[in-house]
Every structure is written in C-alpha cells, then in structure tokens.
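Heads up, the chain below is alone and in the form predicted on its own; it's given as structure tokens.
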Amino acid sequence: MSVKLEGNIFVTGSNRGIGLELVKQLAGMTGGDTHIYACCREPEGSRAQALREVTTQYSGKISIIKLDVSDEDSVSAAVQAVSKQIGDGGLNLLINNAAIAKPTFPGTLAATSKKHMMEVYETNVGGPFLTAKMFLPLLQKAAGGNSAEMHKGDTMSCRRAAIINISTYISSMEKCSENFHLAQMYAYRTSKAALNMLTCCLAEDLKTHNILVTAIHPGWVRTELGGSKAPLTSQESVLSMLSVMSSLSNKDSGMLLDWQGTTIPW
C-alpha cells in the first residue's frame, strides 16, 4: 500500500495503542520535512514511556506535547507551543485519536451512570470539538487561502489540510442492531455518533476554507480499549488507514469509512 504523508501532523491520545502506532508508523515512513506532534496529558508519566523511547529513536521528528483535550486551556496552551515552532507551514493534518470509554466493558445500561455519559462526551466529542475550533487558524494557513473557487477538481487532501476523527462501527445507529448484543458501551457508542455529526458539520463548515474532514473506523483493535480478542493488531490497522487517509480527497469529506475506506453507514 503506497502512503504518502507529509508536513506538520498532530495526533491526540499518542501515549497508547493506535495513537503511538499512528506517531511510530508515521515518524517510520514520511520524510525529513514532516514533523510530528505527539500529544498526550502526562508527557513525563509512566504511561508515556513508549512515546518518549519513539520520540529518541526518531530525535527530531517528534515533539511530544502535554494535552488534556477535555480542558480548554489546555488545548489553548497546546496551540501556542505548536504555533511556536511550525513557522509559515501551517498545520496539515490533525487525527482526533484521544477518546475513553465508561463504565468498563460491556458498558450496560444498569452500570452507566449519567457521570459516565458526561465524561465520556466531555473528551469524545468536546475534545475534537475544541481541536477542531482552537487549531483551525493553523489548518488554514496550511490550506494556502480560505476560498475554494481558488482552485479546481479536487482541492482536499490530508496532504494539504486535513482533520481526521477516529470513530467506530458501533457508532453506527443503522448497524447497532446487529452489533449490541456484542457491546451495550451506552457512553461511548453515543458520544461516538455525536462525533460523527460534529464530523459532517465541520466538513460542511470548512470546505470553502479546502479543509477535509472525515471519520474513520480503525477496526476492532487489539488495545486497551479494544481487548485480547481484537481480530486486528494495531500496526495492521494504522497501515491501512494511514493508506485510506493518503487517497482522501474531496468526495471524501464529511463520511464515515473503515480503515479499509469502506463506507459505513449512520
């Protein structure tokens, strides 16, 4: 499968799972004009481990940025070291990683709190909200103007300026039937549906700014979240979305796709 990514790339939720497999299988196969930015809420912790050991075996590629994307000054303050080192470039692509799900699996609905419910929205959906809103200024100096009659055939890519926000199948309200009995996940499936319509209007909302932004399901994924019984491992799944996101273009933006680039239905 031909990748081809570049420029400046910020990935939320990196510390982990697809999120750290996304920042070493990007800093592993684009070139030395593309720089990294990994993010996730404790840099210096324990669970940052991996990231720091990826960010040393590609020093200088990488830079690792604290962020809480349910906080708002906390993605302020992440705008602001970003700005601060990627020049005239602008941003190209930012892939809305970071997500939690509660209570833990199967997530039914006698366990689900309405606390949960709040949690999970506040970073599922507020988060990319928030990204999408604070970083947009730098998006938009790498989209290279804010008029789409600037340009013809297909204007959009995630070579150019791109969000990607990764969903799931089971946000799927066509689908759930035939998937429910498998995981109630009350809270995550619902956030995950609210992060489909934030995808479709901000799609709507940015497209004269040539801007995309599309969903993406990574697969069932072995991972904290997805469990030992995931069919896919990670690195299979990052290299075929990191392939689906390098044919993106303008038909694309505002859908939602599995890693494979197969449409999936709302």
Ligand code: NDP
The other form holds:
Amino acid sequence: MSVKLEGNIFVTGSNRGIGLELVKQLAGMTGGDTHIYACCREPEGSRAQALREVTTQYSGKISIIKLDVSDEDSVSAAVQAVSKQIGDGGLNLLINNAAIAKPTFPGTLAATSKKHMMEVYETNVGGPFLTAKMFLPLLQKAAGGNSAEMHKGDTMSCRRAAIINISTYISSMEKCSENFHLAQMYAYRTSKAALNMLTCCLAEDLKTHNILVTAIHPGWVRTELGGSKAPLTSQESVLSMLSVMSSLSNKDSGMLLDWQGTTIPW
Ligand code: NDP
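Please show me the structure of the same protein in the form predicted together with the ligand, now that we have looked at it in the form predicted on its own.
Then the entire complex follows, led off by the chain already shown.
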C-alpha cells in the first residue's frame, strides 16, 4: 500500500485510539515538509502521556494543540495557535476523528436519555461542524496555494486541501436492519448519520474551493470505543485508511468509504 500525504495535517482526538495511531503513522511515513497538529483535551494530563512521547520521538514534526471540539472557545483558540505557526501554506488536511459513544454499549432505547442524545450530538456533529467552519480560511489558503500541475489533473486531494470525517458503518440507514441488533447505540448512530449529512453539505459547498470532503469508516477497531472484541488493530485500520486518503480525488468528495476504500451506501 502506498501512502502519499504531506503538508500541514490536523488531527482531533489524538491522545489515544485511532487518533494517536494516525499521528504516529503520519509522523513516521511523511517527509520533513510535513507538520502534524495533534489535538487533545488535556495536553499536560496523564491521558496524553503516549502522545507526548510520540512528539518527543519526532522532535519538531508534531505540535500538540489543546482542543475540546465541543467548545467553541477552545476551537477558536486552536485556530489561533495553528495560524501563528502554519505559515503561508495553510492547512492541507483536517481529520475530524474525536468522538464519543454514550451511554455504554449496547446503548439501548431504555438506557438512552435525551441528555445522552444531546451530548453525543454536540461532540460528534457540533465538533466537526465547528472545526470545518473555523479552519476553513486555513484550508482555503492551502487549496488556492498549490498549482494544478502539481495535482496531475485532479483538482481535489488530501495533499491539497481536504476534510476527512471519521464516521462509521453503523451510521448507514440502508444497512441499519442488518446490524441494529449487534449495536443499538441510538445516540452514536444518529450522530454519525448527521455527520454524514454534514459531509455531503460541506462537499457540495466547498467543491468550488477545491476542498475535498469525505467520510471514512475505520472498521471495527480495538480501542476504548471499539472494545476488546474488535477484529482490527488501530495499526491495521490506520495504515489502510491513510492509503485510502492518499488516493482520494474529486469523485470521492461527498462519499462514505470504509478503511479499504469501498463505498458504503448512506
Ligand atoms: P477512542 O474512544 O479510543 O478515542 C476517542 C478520542 O476522542 C480520544 O482521544 C478522546 O479524548 C477524544 N475526544 C472525545 N471527546 C472529545 C472532545 N469533546 N474534544 C476533543 N477530543 C475528544 O475512540 P476511537 O479511537 O475508537 O475512535 C476514533 C474515531 O473512529 C471516532 O470518530 C469513532 O466514532 C470512529 N469509529 C471507531 C470505531 C471503532 O471500532 N473503534 C468504529 C467506527 C468508527 P479523551 O481522552 O480526552 O477522552
């Protein structure tokens, strides 16, 4: 699998799970012209220890940015911190990875409250909405800054300017009857279905700016969210997702793909 990503890359929820692995692999496989903005809620806290270690290992290549995606002031402060550092190139790739699933599995109707619904929506939809909206000027800078020649006929790519929303297979309405009883997860499923619509709206809105917007399902992955029975490791999932991301072009904007690049129906 070949992975060709570069430039300024921003990853939310990167202190553990899939987000941490995205940062690790991106740092390991990209050249010196790549800089990774790795976000987490508490950069100094014990839950960010692994991320701090990766940052030390790849000295100068990763900046840790404090970010709670559900808090508008926090997103605004992150934009300011990144803007100070990023230079003329702008932001090439924004990966909206941070998410929550509440209540705990299986998240039945009886176990789910309105508070759960609102809290999950705020993080899983409000978060990607705010980051996309508030980082748009930096993405536009990157989209306008590169020559068409560099992109070999395709006007959109993750090397130029892109938003990747990490979604899930269980957001698919068409597939709901197949998998509902495996994981009911009312709040999580509905939030990710809304994230898919956000992906479609942004793809439509931003295509004139040459900004690609695609949703990707990482597979069922062994993390705190995915649980210990999941078949994929975060290493396997991320390696495959990064390969998919590096191959995305105009035709993939506004789509939901899985970690192997297969289209999932809405
Ligand atoms: P984890 O629970 O392991 O990690 C979630 C990450 O999101 C953590 O870094 C967490 O930070 C962060 N986060 C949560 N809320 C916020 C917030 N308000 N602001 C900033 N960061 C926040 O999840 P995964 O790594 O498994 O999931 C990553 C993505 O993949 C999610 O979008 C998830 O929906 C998706 N996904 C995962 C699957 C799986 O099987 N694992 C399957 C399908 C999709 P903190 O440590 O501070 O809580």
